[in-house]
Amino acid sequence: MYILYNHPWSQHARRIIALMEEAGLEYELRHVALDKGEHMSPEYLAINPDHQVPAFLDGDVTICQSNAVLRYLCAKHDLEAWYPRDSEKLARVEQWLDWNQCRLAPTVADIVVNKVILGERGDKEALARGEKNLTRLAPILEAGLEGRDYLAGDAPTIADLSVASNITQLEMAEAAPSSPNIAAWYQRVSAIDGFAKSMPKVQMA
């Protein structure tokens, strides 16, 4: 069985629970109490150098990157229609799992933390720093939806899960991108079966 220390509102987590879901993997949950500095005990440091959730666990093997993890289980287990083998589709996938790690994430960690983490306390011109990058990344992925019902084509990958578990971020900051292409495909995504069951099941404070 799998292991998963996990945080509800870590938009990083829930991904891996969407997949583990749809391909019906065994795994548990471990929660981390990050409002009481648990993600810094040398008991979780031990598993996780760099402090963040998650870290997944398969026996020996640790790997505290979503997207990876999210490529592990796909090629563990074949899970060859959410990580497809053909050359183009495979390429797409991995443009925006890159995308969203490298672009679209520090975009949301500043909207998100800002506004809704730190609230009063947070820092308003990272706050603004994201809200304007989001003016520009946010066409860039409605662009890319043109003509298709998912990232990759016309069923949905990894790429879907990753990228729309930040969405799910930038809407509980009542920022999320409402263009056509965007609000289609979000709502497309979150009737997956597995996206549903792993969206928190409290609301945040």
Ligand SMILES: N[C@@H](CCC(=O)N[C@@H](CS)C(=O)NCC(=O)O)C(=O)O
Given for the second form:
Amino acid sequence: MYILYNHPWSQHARRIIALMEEAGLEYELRHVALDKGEHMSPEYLAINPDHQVPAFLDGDVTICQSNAVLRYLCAKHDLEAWYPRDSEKLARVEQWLDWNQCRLAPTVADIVVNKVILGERGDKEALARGEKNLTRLAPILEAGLEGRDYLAGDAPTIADLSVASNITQLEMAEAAPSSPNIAAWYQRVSAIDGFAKSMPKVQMA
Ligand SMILES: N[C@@H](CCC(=O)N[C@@H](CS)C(=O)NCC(=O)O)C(=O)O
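Beyond the form predicted alone, can we have the form predicted together with this ligand?
Now the complete complex, all chains and molecules, led by this one.
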């Protein structure tokens, strides 16, 4: 049984839930109360010294980066459809996984943290920076989806689960890009059973 330290609003945790659901893997969720600072407690820091959710436990193995967990599960359970071996498809998956972490994620954090989570207490400059960056990044995603149903081709991979989990955050902040390729792709990913099951049951503040 896998253990996932989780918060329902964490897009990073949800992408792992989506894959585990799709693969029929057994897991236990352990709630980390980020709003109460539980991620800074000595108990949690012993699990993830970098104080972030998610943390993933497989017996003695602990993994603390969400995309690394996705890759681990695919390798361990031979989920080739989700993490293709074909070098060209694999390169596309890796590119979007990294783009998501390096480019989209900081922008999403700027918007969601400062618009939704902190509300009036949010940093207006950081919010403006996020909104400006998103106008540059959204067309890159839009172009990447031109002529294909999913990021690596005609079937969903862990890249789609990862990137789409950030689009969910933007939806919650009423800031999701509305361009046609992104909108149609996001609908397709949302219809994946595991992705639907990973969605938060409670709305953000
Ligand atoms: N790159 C990390 C990002 C994880 C992350 O940003 N987690 C947020 C919640 S969604 C968090 O725990 N924030 C609290 C903190 O950074 O102290 C991953 O992919 O797992």
